[in-house]
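One chain is shown next in structure tokens, namely the form predicted on its own.
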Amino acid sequence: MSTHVTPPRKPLIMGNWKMKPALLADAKTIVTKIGKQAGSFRNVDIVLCPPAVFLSELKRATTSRKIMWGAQDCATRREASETGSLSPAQVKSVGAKYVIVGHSERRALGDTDEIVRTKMDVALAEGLTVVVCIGERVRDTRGDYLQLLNAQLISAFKGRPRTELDRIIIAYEPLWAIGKSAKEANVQPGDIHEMMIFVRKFFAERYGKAIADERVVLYGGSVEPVNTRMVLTQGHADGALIGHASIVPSDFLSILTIANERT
């Protein structure tokens, strides 16, 4: 198969705010600044995933229809006696359309491949679009990390019907690059492009090349304005899952500007 077919779709830029900011007032300020300019990015799809407790308030805080909303995680069941859990039904009820599952930080807290798949199942049943994260802790020279990534993909997609694929997005996030500056992470275009090829090959072997080429594959790992163009052009990613830079309005808007002008 070809190394990559650049899709006609718009780049998807997602902001994963994690546990920041601490105050709702600060979260509203961030959203207001992003929302004022969001409408000018016609060639980009924008999704913000703030702390779940802020979702309803932030959705009301901006009149921008350009911003879509997501949750950072969900429970494995629609409804249950699970103190502190967030069900996909609740995510949907506040107007969010996306949910992230399998993020490395959730996996580090105990989410196994089986749990990630179950979360995917219940979120898809609720009508949400799922962003499933895969990634390796270290990149060895033998290529053993590819076996880990393949296992994560197999668990998430084994037996999964084609009808669900359009509501699943893959986000590759190498753990060794997360939480660092772009310079410290030192991710090369070839590292990202290799994974775009790897993921599409996985789908081509199971669903066919046409379906593989249609998959949306994001990159997440210390994406900042300084390396956004490389990620989207030389890395051939369909978009990015942004961490820290997504709560810095000037940085996030710079990333959106670059994505909007992607050539």
Second form
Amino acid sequence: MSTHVTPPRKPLIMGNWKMKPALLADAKTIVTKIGKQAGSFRNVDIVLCPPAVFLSELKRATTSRKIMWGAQDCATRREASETGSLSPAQVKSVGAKYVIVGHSERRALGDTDEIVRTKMDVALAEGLTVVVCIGERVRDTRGDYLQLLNAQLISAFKGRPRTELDRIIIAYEPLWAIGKSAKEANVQPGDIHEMMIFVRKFFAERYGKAIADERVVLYGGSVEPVNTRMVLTQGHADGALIGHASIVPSDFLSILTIANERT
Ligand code: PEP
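Alt. form predicted together with phosphoenolpyruvate (PEP), vs. the form predicted on its own above:
So here's everything in the complex, that chain up top.
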């Protein structure tokens, strides 16, 4: 019988602010409210991904060391004449340790699996931790969506050395759940648990069970206080990527409180 026991790990709660809020002053207000209480969430890791243009100011606006910072995207190249793009080095230099790549909203704007792979490579080379998003648009009864997810994973991980895995987090975000209220999306625990198993199986087949067990796999899509416990317990996610609820301080703090108490 295997004696391998997965070490308990703190849930990772990430906020993806997308293009909100419009004003730096409002962003500072949000971060100040979260920062005041962040230190009390000892059993949770917290990462905020505000608009990159606000990063420096927001880091200064809170003295909380508990909050870690991330960017929502990065360029495909380390250096280039590429108007409007942000290099991994630039986001790192203003305090980001994490970068999200392959978010479905970036994929909808043209990021192919190949582009996502390249962004992962340049971000990893810069020393950032990558949060790579995968997710299907719709589910079908034959399970074709699993093939799409498999293709996304293969593109992101084919040939990737084991040494890079500790700086890669996988976020399963089904498009059919993103941007909806928890009630409207009505994600079931089985929808999430199934995908946690699917992702771990992918890694087990390539790197072995012990390494698969150590992967951090998040769930994202309509996570609100009302379904956070379900996501983390029955869904067996290692944490959550939160969109709309992450810019409402009371909601985000409630999510952190629930995650902090996860048993
Ligand atoms: C997201 O877009 O990453 C996300 C999880 O959004 P929401 O929580 O709003 O569904």
